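Here's a solo chain for you in C-alpha cells, the form predicted alone.
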Amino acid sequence: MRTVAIIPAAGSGIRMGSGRAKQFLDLDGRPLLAVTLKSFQLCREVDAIILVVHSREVDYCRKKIVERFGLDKVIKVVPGGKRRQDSVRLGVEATNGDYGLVLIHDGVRPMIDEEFIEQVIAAAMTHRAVITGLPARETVKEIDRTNQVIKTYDRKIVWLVQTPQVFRYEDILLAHKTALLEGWKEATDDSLLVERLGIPVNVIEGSENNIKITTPHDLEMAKFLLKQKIK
C-alpha cells in the first residue's frame, strides 16, 4: 500500500513565549518544521506529504520551506482548522483518497528519523492500525479538579503515547467524519477517535528522543540531540 503523511504543523506554539509559531523557531539554522519534514523526504516508504498549516501561513510555507529546502515530496499545503482534530481531518481529506496507508506524525516533533518511519509503516502492513508510544517509568494517578488524588494506575500497562501514527484510510477518515458528526470532544491524538469506532490499536515502543516541542527547554534538548545525531 502506498503511504502518505500528514503533517499537522497549525498550532500557535503559546507556550513557548516566543511571539512566533514554534513550528517555525530556528533549529540548526532551519526552521523546526522543515528539520521535520527533511525525515519523511527522506524516508523510502513514504510516498508523499501532506503539510497543514494555519491559513495565514500556507504561502510562507510553501515558499520559504517546501521549496527552498526541496522539499518535493511534498504534494500540498493545505490550511488547518481551530484544532488539532480538525487540522488532521482536512489533511486526511485532501489525500483524496489516493493513499491506502495514512500516517500522522506532529509537526512539531523533528527528532524522528527515516528508519523508525520505514518501522512503523511495517507494522502498519500487519496491523489495521498502529501507534507509537513509551512505557510509563514513573507512576500515575488521576486527580480531580482540587488536585486531590482520584485512583492510581499500575505503570505497567500505562504507555505514554506518541507520533507516528499510521491507519488504513478508510478507517481514519472515518473516525474523523464521526466525530464531525456526532460531536465528539476534541481527542488528544488521532488514535482515540478510531478506539472508538471499535478498531483494534497495536502500540510499539517509541523514542525517548522523539520530544514534541512545547517549551523553550524542548527546544534546547532537540538542539543537543541534533548535535549528538550529526557527530
Ligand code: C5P
Second form
Amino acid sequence: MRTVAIIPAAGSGIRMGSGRAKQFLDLDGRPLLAVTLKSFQLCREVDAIILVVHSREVDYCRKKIVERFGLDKVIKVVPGGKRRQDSVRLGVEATNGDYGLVLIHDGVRPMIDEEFIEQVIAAAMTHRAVITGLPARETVKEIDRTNQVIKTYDRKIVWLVQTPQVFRYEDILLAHKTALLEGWKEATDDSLLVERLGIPVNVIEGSENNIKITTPHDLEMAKFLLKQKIK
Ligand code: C5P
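Follow the form predicted alone with the form predicted in complex with this ligand, if you could.
Following is the full complex, with the preceding chain placed first.
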C-alpha cells in the first residue's frame, strides 16, 4: 500500500517562550522541522510527505526547508488550522485519496528515525490502525479542578501515546469528518477520533528518545541526544 506522511507543524509553540515557533528553532545547525522531515525523506516505505504549517509560513517552508534541504518527497506544503486537529484534517484532505495508508507525525518530534517509521508501517500491515507509545513508568491519577484526586489508574494498563500513528485513508478521513460534524473539537491525538468510530487501534512500543519538543529543556535534551547520535 502506498503511504503518505502528514507532518502537522502549524502550532505557535507558546510554551517555548521564544519569539519563534518551536518547529523552526535551531537543532544541530538546521531548523528542527528539517531534522524531523529528513527521517521521512530517507524512509523507503514513505512515498510522499505533506507538510502542514501556518499560512504565513508556507513560502518560508517551501524555500528554506523543503528546497534548501532537498526534501523532494514533500509534495505539498499546506496551510493548517486553528487546532492540531484542524491541521491534520487539512493534511488528510490534501492527499486526495492517492495513498492507502496515512501516517501522522508531529513536526516537533525530531528524534524519529527511519527504521522506526518502517516498523510502524510494517505493523499497519497486520493491524488496521497503529499508534506508538510507552508504558507508564509513573502512576497516573485523575484530579478535579481543586487538584483533589478522583481516581488512580492501574499502571500496568496505562500507556503514554506518541506519534507516529498510521491509519487507513478511509478511516482517518471518516474520523476527522465525523469529528467536524459532531463538534468533537479538542482531540490532541488522532487515534481518539478513530476509536470513536469503533475501529480497533493497536499500540506498539515507541522510544523514550522520541520526545515532543515543548519546552527549552526538551530542546536541550534533543541537542544532547543528537550529539550522542541516539536518533
Ligand atoms: O500543541 P502540540 O504540542 O500538541 O502540537 C503537536 C504538533 O501539532 C506540533 O508539531 C504543532 O506544530 C502541530 N499543530 C498544528 N496545528 C495547530 C496546532 C499544533 O499543526 N493548530
